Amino acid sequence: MRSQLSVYNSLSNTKEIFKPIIEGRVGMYVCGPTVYSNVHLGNCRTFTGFDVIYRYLLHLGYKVRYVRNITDVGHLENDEEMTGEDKIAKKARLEQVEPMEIVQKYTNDFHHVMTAINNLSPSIEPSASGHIIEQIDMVKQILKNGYAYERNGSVYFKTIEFAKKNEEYGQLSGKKIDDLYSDTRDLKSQNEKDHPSDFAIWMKAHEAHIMRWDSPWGVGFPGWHLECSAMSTKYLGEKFDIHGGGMDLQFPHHENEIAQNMGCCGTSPSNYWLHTNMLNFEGVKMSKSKNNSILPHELFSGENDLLSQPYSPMTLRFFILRSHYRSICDFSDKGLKDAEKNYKSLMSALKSLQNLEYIGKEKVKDEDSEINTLIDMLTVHMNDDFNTPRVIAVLFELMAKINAFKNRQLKINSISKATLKRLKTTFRAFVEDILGLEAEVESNDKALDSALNILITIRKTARDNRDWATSDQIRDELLAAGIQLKDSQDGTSWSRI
């Protein structure tokens, strides 16, 4: 049973054969987190999701680079050009310190929860700071094509002459023309611009922001929008084959990420725009303002007050796996429940799985058939756009067959030898390489208690000397190496992870 990889591609809202534009290797670029807060689940559920497509595309055979962005300047709050604060220049005047100290404690917590959920590293993380050069030679090529202008030391991409040209534009968010006179909003920098829905793709710093570079048209930082043109082209050239973020990016951001490049280049970025539903807890959209907000380490350590007991990692990303990408995730104590009981019994069948040994000799083979068409629908399904709870439901299938080996239930020379080697081999490989799943193993080692021990005394005193600082790190630090710490009114327990 063969089939091609389709994906669903949210600029023709079609699944389409995946064709990379170079045979055997695929480009990839999402976008990644503005690190100015600690990354929240809605970003695990994302990040996740691409993980599970780069981790797919491994699989196939694919050379992949996997572009993921970190974004440390220009993206202002409520994504208002020229009138909304920079997020890490607030948050850094806010707590009295450098910008890229914000940048880099929460780099490090974004990076720290990727590492604990088994999310691999991207080939390439670049940041908008680090791509100022490529941000300005950009502006001066739309600027040289005609689509953009300059005003007061800020550049303005012209939106409406550009949609009026290209067809292209608005064909990803389904927005038209007279969409973006009703959808624009009055703000202070409106008298700037020849038309209010053109955009800013450099922004004059006023004397008070902290982030500023040089460039032709004055002191100022780039607009949110053009990093993403800018690094994407740099590392994979002005036409490559996927481009992937969270639902809530397609406008604007993403629409504008076309224009841009369109405007710079001639060209659309991408052949395939692939985009993640929403996080939402008990049927509500998760936000700090509905106060049903949980941040992962508050998941890992249970120090929450919606959920009744800490769940770990593991945990958390087989119940993201249990959603479609692009369908939502609702989020809640039951379903993490059930999660855990699910991901444990999987992981105890991977585990007798490869204990299952021949005994005697081959002989009928009545369950051949059936267990290599369950084995082939594993693929069917992670061809059908990541289906991960299709494949998981298969899993689950083949997992009733193990079980009843182990419990001898079924014999084992119902199947050939060839059948429990593919199976054995491909239950692994879509449980471990594609799904990301690890074992969690408990240890008793007398050693690291007591180290553990020394850790968390040195954390209580900081506690009690109010040093958050030190505290958090010292949690955070440990729970990206595996160890998880849990506070009660008895004192502060540790758990791998």
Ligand code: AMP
Contents of the next structure:
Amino acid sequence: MRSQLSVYNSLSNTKEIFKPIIEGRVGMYVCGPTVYSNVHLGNCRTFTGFDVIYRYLLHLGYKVRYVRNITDVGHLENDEEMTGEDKIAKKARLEQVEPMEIVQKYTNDFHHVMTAINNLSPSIEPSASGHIIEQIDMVKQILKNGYAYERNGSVYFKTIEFAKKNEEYGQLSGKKIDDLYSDTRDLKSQNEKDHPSDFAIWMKAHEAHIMRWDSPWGVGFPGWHLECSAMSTKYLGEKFDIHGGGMDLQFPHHENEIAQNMGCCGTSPSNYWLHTNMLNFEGVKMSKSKNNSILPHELFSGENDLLSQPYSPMTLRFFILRSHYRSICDFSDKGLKDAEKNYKSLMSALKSLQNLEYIGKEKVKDEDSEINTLIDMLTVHMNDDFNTPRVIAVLFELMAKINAFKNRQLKINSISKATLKRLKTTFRAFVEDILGLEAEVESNDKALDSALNILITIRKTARDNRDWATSDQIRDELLAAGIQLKDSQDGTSWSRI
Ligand code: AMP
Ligand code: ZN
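Switch from the form predicted on its own to the form predicted in complex with ligand AMP and give that structure.
Below is the whole assembly, all chains and molecules, this chain first.
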């Protein structure tokens, strides 16, 4: 029997068979970064987790619309209580630049890091500040439906009234309405609100607030939770398949998103809520505010006292995928060192596999069924809520076989031609297309390769002009420097000696 994809739905706290609303298509929304500083390794963990989910859905043949936003307004310093200064506006004030300069700088950084670790671009990457009209419309609709009230230029969501009518409120975070009261200590705007757990969907902008827009309630800015409701509805409709983000967003951000969508459109937005667990450092969530974050470029250059050496982007990716997305991933230098070693052996097995050729007649097939079972297990594990650590473990079992074929401890004709073909195709697809791991050319070698190609061209011109002295000088001096040139019918290549 073919296994079916099942996903852990935070809404029901169970694994469920994944069934999209429209057959063959998937709409997926993932909360993106707040671009007020560089992304850290924790953020990379979450976005890589969803990248693999996206890649696997594509591999299964779904047509996926993957929307991941950029938060460039409305995320206040104290995000649970929605008080304090806007994170981006504060950074702009401190650095004496325009808020949009902060947004551009850190969006560029985010994209640069995502490309380095081979995360695919989403289908749409909307920004909150580009969707103020949609957010205002949503506030209007929530007011019209009686789930919000205006107070001194701000608009608040009526949580108590909503919870009374909708038992779903609190279901995602598992919080009871009493917990909601005690978890919300928004003292600053307490006086203004009917109840402490009510949250702002539109906020009045005070004089000093630079990011401000006109609205029916005066000059203000949208609440952080509202942007995701407005943008997911705009690009994926009132009901879509998957909503994702880090577990830290489950409450209040995602709980309030559900309330807003229901308050506006009468329906909970997403069928499946997927949450990635945290990347921790010494048992504590890595975060900008806790000042324990390690930045990708520090990892890639090794410039951080916690690191014994630099680690490449692919080592980071492999390190992240060795943990299941719902388990805590503990950052450690030792873990990265181990990941580096394993990543390299996996990529070298992939290379050896592609070079394996079938020799001999099809006869002894004693490895055939074992290898086919291992290949099947790759899909079984990936279908089991995207279990990448199990997939990696099976790839390693297959790697042992590949190495045995290469070293001739196992005869290649102990499997059939068809099985070798299947092994080549599936192993490559899981390593490259699904896990997104790619071979790394050492940057030193890249630069060296370009420089040597220039010398090879100069030497060729010299030879064409029968200038043997120059041609020999280039060859001999390179040899003395440890580089051997080899001439063949296809041209000249180089290798280290
Ligand atoms: P932020 O830029 O803080 O809004 O976060 C962007 C995304 O990264 C959100 O989905 C967060 O849940 C996620 N995130 C933040 N810190 C961590 C962490 N330490 N581990 C995993 N994911 C994180
Ligand atoms: Zn969001």
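Here the rigid core means the biggest group of C-alpha atoms that line up within 1.5 Å when the two forms are laid on top of each other. Residue numbers count along the first chain shown, from 1. Everything numeric in this text was worked out from a predicted model, so none of it was measured.
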property	result
Is_shifted Arg55 between these two forms (CA, 2 Å cut-off, rigid core)	no
Ser37 C-alpha shift between these two forms of 2 Å or more, rigid core reference	no
